[in-house]
Structure formats: C-alpha cells, structure tokens
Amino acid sequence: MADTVLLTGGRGFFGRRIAEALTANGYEVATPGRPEFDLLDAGSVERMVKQIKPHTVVHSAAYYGGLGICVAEPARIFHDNTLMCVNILDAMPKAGVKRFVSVGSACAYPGNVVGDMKEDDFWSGPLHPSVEAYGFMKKIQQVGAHAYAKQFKIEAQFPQITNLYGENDVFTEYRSHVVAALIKRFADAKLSGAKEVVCWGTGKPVREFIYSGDAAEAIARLMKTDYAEPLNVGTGIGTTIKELSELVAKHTGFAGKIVWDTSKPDGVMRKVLDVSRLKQVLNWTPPTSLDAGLAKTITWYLANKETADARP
C-alpha cells in the first residue's frame, strides 16, 4: 500500500504540482483546504492531520510573495508562516506521522554569500534585508522539524528551491515573483500597444529559475531516499534580470523599449545555488531549459490570461 502524504498549500501554484509529481511516484496524496483545513487554526490542523493519518507530510503552504511584499508586510510574512509551521509541527505527534518534508526557499541563504550558494553556507550569516523575515522563518522550519525530529522521532527533509515559474503561479502584481511580474508586464504591454515597458532597478542580478514540475519531481525523488541534511533543487545557472527581461519579451512578442528604473532596488546582486549535491543524492539533473519553460508557461498563461489575472 501506498504512503500517504498531507500536502498543505497543495491547491496553489507549486502545491499543485508537487501533487501530481507524487502521485507520479506511487503516493496517496492528500490536499485539504480551506475552511476545513486553516492553517492558522491549531485546532483545524490538528483535526485534519489526525483524520488523514498521513505518514509524510508535506509542508508547502507559505504566505509569500515578491520583493514588493516583502518590503511592504514583513510582519505579516513572519506571523502566518511561522504560525502555519508551529501547528503542522505540533500536529503530527499526535498523529503518529513519520516524516515531515519541509519545502525551503533559496531566500533563506545569508545575503552576503560569495559564490553560488552552497548547503554549508546555509547558517554562515545575516540575511539579506529585503528578505530577511520571509527566509528566517524558512530557517525556522529547520529549526522546529529538527526539534521534534529529537523528541518525536520523526524523520525531516529540506529541499531547499530556487526561484519558481510555471503554469497557475500568482501573476498579479503585489503578489507575484519576478517571472510571473514579467510576464504579464509584457503581456499588457503586447496587447495594448504600448511602446516601452519598465522594469525595477538596472537589470545587473543574476537570478537562478526552475521550472515549477521540475522542482517538484526534484521532492518525489528526495522523499525516495533518507537524504536527511538541506539540500539545493536548482538549475545552478544564472540569468541576469535583463537576459530575463528579454526572453518574456520574445516570447509575449513584445517588440518596444525596455526600460529600467534604477529609482527601485535590485535585491541580491547574485542568488545562485550549487547543484552539485542535488545530481549526487538523487542522480539527476532539471530537464526544462529555461526558454522552455518560459514558452510553456507564457503560452498558458496567455490562454488563461482572465482568469490568471484574477487570482488574488
């Protein structure tokens, strides 16, 4: 028989396919929403977790968004997420689950890191402060799963993601990462004509983009081993910001100006991981290039563009 897995945030942009690669790999796969299933509630959490008797759960429900919310609800961001993961953590004892798979975030890396950000440098410094209360509560979930891993005895993974795209991610402007913001700045611009589109700062960072299936088959296959310490799920490859601009324009078909607006801030100037442990534990490297993942992902969202722009 089948594990059973409690997927939370398994209905959002990266939940969802995490659900699909699991299913893939022979999981029973559980997605409770809400109002059923609140993750603010201890209560509702307990219920549920208790109900579904899981043997893993995955923990992929955030309360995130780009650099803009980041700046703007930093308490927010810091409040609900930890909250989410306390009462996951505490829920599962009494449930008698096994493994808990805490899905982390390249942000939660110091920001002063030289280099292609490796495992060992994950506790090495200060956060960036753009970032800082969105990856010290990743950092958080560390902490708290090696805690009841101690007292509890349950088993704790940490693929640690890069910067996502792919179908059904958040394209509305406050809430949307960078990929996503592109796209539909450029889409807009396509379809209203307009001559030039702005873009934040100077386009200098190098970002690191994996395609969303692609991160989560990177987790299936993790959950198939007991690779127990953090571990990176990237491309390794660097894009700057500009060469990034420049791929959504191409595959929106937007022919105008861009122009930066070095009045906005840039971030990190470099955020990168080193893949090399990645291709060791699990034997395998990200298929989706990505040009194309932009072009499946541009191509979704093009003929979903309502709804897409709706989602709030």
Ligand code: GDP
Given for the second form:
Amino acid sequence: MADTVLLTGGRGFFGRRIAEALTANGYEVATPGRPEFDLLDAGSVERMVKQIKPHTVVHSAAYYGGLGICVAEPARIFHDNTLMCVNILDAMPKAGVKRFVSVGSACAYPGNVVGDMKEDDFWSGPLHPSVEAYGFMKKIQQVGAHAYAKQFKIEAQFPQITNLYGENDVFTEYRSHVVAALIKRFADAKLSGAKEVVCWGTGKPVREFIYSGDAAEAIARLMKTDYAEPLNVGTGIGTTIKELSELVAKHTGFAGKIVWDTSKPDGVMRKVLDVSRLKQVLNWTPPTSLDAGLAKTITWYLANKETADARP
Ligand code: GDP
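Please supply the corresponding structure for the form predicted in complex with the named molecule (the preceding block corresponds to the form predicted alone).
Every component of the complex follows; first up is the chain already shown.
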C-alpha cells in the first residue's frame, strides 16, 4: 500500500503542486485544512494527525508573502508560523509519524553571503532585516525537526526552496512576491493602455526563480531518497529584477516605459542558491526555463484574472 502523506497547506499555491507531484509519484496524499482543522490550535493539530495517521508529514503551510508583507507584519509571520511548526512537530510522535519534510526557504540564509548560497552557509551570519522573522522561523523549524528526530526517531528532510512563481500564486499587491506583483501590474497596464509601469526599488537586486511545478517535483524526488541534510532547491540562475520586469513586459505585451520607485525597498541585493548538491543527490535539474514558466503563468493569470485578483 502507498505511504500516506499528510500535507499541510495542500490547498494553497505551492501546496497544490506538491500534492499533484506526490500523487503522481504514487503517494496517498491527505490535504486537511480549515475549517476542519486549525494549525494554530495544538488540540486540533493532534486530532488531525491522529485521524489521518500518516507515515510522513510534509509541512508546507505558512503565513507569508513577498517583501511587502514581510516588512508590514513580521510579528504575525513569526507567531503564526512558529506556532504551526511547534504544534505539528509535537503531534507527530503521538501518532507514530515516521518522517517529517520541512519545506524551507532561501529567506532563511544569511543576508550577507557572497556568491551563491551553499547549504553550508546556512548558519554563517545574520539574516537580512527585511526577512528576519520568516527566515529565522524556518531556522527554528530545522532545529525543531532535528530535536524530534533525535528524541523520537522521526526522520527529517530539508528542501530549501528559492523564490517560487506559477499558476494560482497570490497576485494582490499586499502579499504578492515580485513575479506575481509584476505580472498583475504589467497586465493591468496593458489592459488599461497605461504609458508606464512603476516597479519597486532600483531593479538591481538579483533573485532566482523556480517554477512551482518544478520545485514540487524536487520534493517528491527527495522523498524517494533517505537524504537527511538540507538540500537547496533552485535553478542556480540569477536574474535582476530589471531583467524580470522586461520579460514580464514582453509576455504581457506591454510596450511602455518601466519606472523605478527607489523609495520602495530593494531587500537583500542577491539571493541565488548553489544547486550543485541538488544535481548530485537527485541527478536532476528543474526543466522549466524562466521564459517558459512565465509564459505558462501569464497565460493562466489572464484566463483566470478575476478570481486571481480577488484572492486576498
Ligand atoms: P524577497 O525575495 O524575499 O525579497 O521577496 P520578493 O519576491 O517580494 O522580491 C522582492 C524584490 O523585487 C525586491 O528587490 C523588490 O524591490 C523587487 N520588486 C520590484 N517590484 C516589486 C513589487 O511590486 N512587489 C514586490 N514584492 N517586490 C518588487
């Protein structure tokens, strides 16, 4: 019989891609969520895990978003994500869970790494202040997973995911990451016939973007192994925000002027993962280029604009 996986956040933007990838790889996937269960309530989480009795818990649920929300709501980001993590870890031994997959983030790396971020850089310095609450909470998740692994013999795996984009992302100004934010802004400008689009910062920061379906596939492939060290999941390809804006302009058909609002934050200047370990451990590289992934995402967005824009 297929192993049962309890996937938190399995109905969200990334979670639904993880659910698809796990199902395609032969797992039985449960994606419980509200209103039946509340991850902020320890009793509710214990009931959930005891009811589903999974072999593996994949923890992907998170309260988060792009740079905007990280600056506006660090306390809630710290509180909700830490509480969810603690509740889930603590319920696992009570229900005989054998493995915990901690969905991590490139935000948890120090803000001052020179060059591409290797797994061994993880504890080498302070976080960038703009993402400190979310990034540090992902460090707490790693420490917690180690603690439960040691005391309760629950295996743990640590995929560290770079900036995601894809269908079903959050496109609203307040929570969106840069790719979704720019897709909405350039698409709106094209539709309204606006002459210019304003983007945040200087356009100089460098980010790495992975298509959500590829990152989900990486998690499914990692779970087929017993690899228990942190593993970067990214493309290793850095793109400036300016280059990204030009690509989004091309795919949305916007031919006007791109203006940079330097009163808005740049965030960390460079965030690109070293992916040599990913290639070695999984013998695989993410197949979707940024150009192809943007084309798919923008096609989806334009076909679903009303629902996508209405998602808080
Ligand atoms: P980060 O990678 O955690 O910093 O998060 P984001 O995905 O939000 O990327 C932020 C980078 O994109 C920063 O350099 C921003 O200055 C830049 N950026 C440009 N325009 C926007 C925008 O409209 N929204 C967001 N979130 N970032 C933008």
